[in-house]
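Just one chain is shown here, as structure tokens, and it is the form predicted alone.
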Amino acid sequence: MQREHTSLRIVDLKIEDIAFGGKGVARENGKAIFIPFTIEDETVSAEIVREKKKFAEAELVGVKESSPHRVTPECPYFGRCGGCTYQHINYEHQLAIKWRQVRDALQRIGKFRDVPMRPIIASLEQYGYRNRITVHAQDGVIGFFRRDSHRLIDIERCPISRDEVNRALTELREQPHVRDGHYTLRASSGARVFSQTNEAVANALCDLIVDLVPANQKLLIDAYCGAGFFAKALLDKFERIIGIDWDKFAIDAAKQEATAKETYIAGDMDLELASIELEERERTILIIDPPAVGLSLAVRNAIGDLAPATLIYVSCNPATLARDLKELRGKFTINSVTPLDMFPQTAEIEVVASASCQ
């Protein structure tokens, strides 16, 4: 797919910030210009490739004044592959960027003046952490999609994936005739349908949730519960647990070996939340872990009406988290916001926000 050039010129720019998604932000005559693979405070040469009324997009031509945080990427496909965004930045600074992006989203979108930010939880492994990947095969090419394109780039090895995953990739590539399609490669051959991709940070996330929940609670409502990842870790703190998810397969997995105190329901989130009557509001905790689009208006309304003592919001998108917390601020006060780096070298951010009912 060829890039359309409405304007073709090369300019020297000073990078001011890193936007969510990983692109550097510079300004020319007040207009924001987004340039990938840059770091704030760098002076770069960039080619304007797409110009809109309010912003422009550019490609990096060269770095004139380099950041002390710039490092050599470990992956030979970096810059062409659409997966990683931050391999040119040292890990400590990746963490600083992500922490700042969460705070900025809550201030800018959520309109929260003082955000009770906690330190970001780092990944123990910056490379070799993924226990599964999905590769695509088409016309003999096996790999990932190219950046900003639907074309594939042939990948022999993925450095952010575990050795077992890369062995599975090698085995796939060695097959004589690989059919076109998608292939999920796992570090384990077991049925790990609902496992987290970075197990160490997933465990840290679970530990964080456990620490946020006091003992002797009446009811846990685990919304978007999946296979019950949080619910089962919190069993000893609650008299009763209700897990809700639209995914029937996930609910079936949660029901396996469920105790008498656990109830798992497959259904529409807003309707199921609206049907719950709280016996002791002050001993009720709601955990929500929605997809990247965040909460619908109907779900936000149901949460506001339910008004549990504590709301714990697990998010993979700081922008929708900020929007939802802004809409719920009439009912809840934020106590803490903790980012987690589930996916080093990428622009993805996981966040846990804990709030109390007013």
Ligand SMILES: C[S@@+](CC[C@H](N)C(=O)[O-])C[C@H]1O[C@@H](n2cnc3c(N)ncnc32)[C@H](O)[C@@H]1O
Second form
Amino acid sequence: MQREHTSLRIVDLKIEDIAFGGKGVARENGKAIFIPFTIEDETVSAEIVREKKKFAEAELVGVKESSPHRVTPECPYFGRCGGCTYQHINYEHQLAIKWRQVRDALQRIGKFRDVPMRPIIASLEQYGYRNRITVHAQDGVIGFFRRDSHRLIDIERCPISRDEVNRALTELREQPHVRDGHYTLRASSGARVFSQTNEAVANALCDLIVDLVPANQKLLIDAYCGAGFFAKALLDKFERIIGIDWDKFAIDAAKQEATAKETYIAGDMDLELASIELEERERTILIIDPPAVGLSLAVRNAIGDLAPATLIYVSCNPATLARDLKELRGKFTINSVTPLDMFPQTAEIEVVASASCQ
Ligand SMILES: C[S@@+](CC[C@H](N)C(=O)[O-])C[C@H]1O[C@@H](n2cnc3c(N)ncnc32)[C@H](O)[C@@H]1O
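Could you drop in the structure for the form predicted in complex with the named molecule? We only have the form predicted alone so far.
Below, the chain from earlier opens the complete complex, with every other chain and molecule after it.
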């Protein structure tokens, strides 16, 4: 069992790297120490707050030698709120960190030596981009969870959210009695199913996928299709489209106004993907957009058996993307890897990898 204790030890540390999730990494006698809100090459003074056998965690006390990339955060809650991680880093450098983390994951976890990285697609809006947020209310406090905690922090305004979302937050806060619970506040009253949070980058993602798919294809399998965001944009290029998602509401939304060539199936990917039989493997494209946990063994096996000519993997987690592509490497060769910054100021990374069957 690992022992854990709190200490007041304050040390000076040189930040070497930024880990997944956004914490700076330093070393003390070879042991990794993770310190939030730091930037590589900075020298900081930090308090060790948790010491484990293999690593330690520290809180920033002061920056002794500052990075040229350090900027003043725009949000008064930054550092306390659990939402944003990178407001202290200028936007160009946030993009550089995310690009590097994708490449490193594919090299370290995926064991790919040469990763065909493309430039990262930036968000035009670095603040004010979120079209929805979920806030929590408890005992009169309305806001987000504190960093590393289940306690709430009272939030009046969220600067990464759009004005309409902040107006909805003000309206909620002005109500005389807000019941305890979760409230999703939206910029528009669109469909209640999975929809992309940063519309401009979502459109760039869609354009990228449209570009990656050649014309005159036989079959598109849009796995984890939600309400058919990709399928609907690719209609012109395919004779037939099959979308699969286990969210029945999303599938119902996809079926509304569907053309005769679209089929949407509400079911578990573990079962549904393996039951598809291909007529023309060479003109079949498979798009997979799984949740952060990535693909199960059953889905990876089904993909290997289907062996579509092109596999487009849309991922919100470079680590599981790298693991899955490593497992599929006997069958597919990666042609391009494009990171996208869907969530500026946070450590979230979106990636599109395109691969062809060998
Ligand atoms: C990242 S979202 C992708 C949504 C969609 N591609 C879009 O852009 O709107 C992941 C989707 O996977 C679905 N999902 C997660 N696990 C699943 C499973 N085992 N079988 C089927 N669908 C699953 C969720 O319902 C969700 O819609």
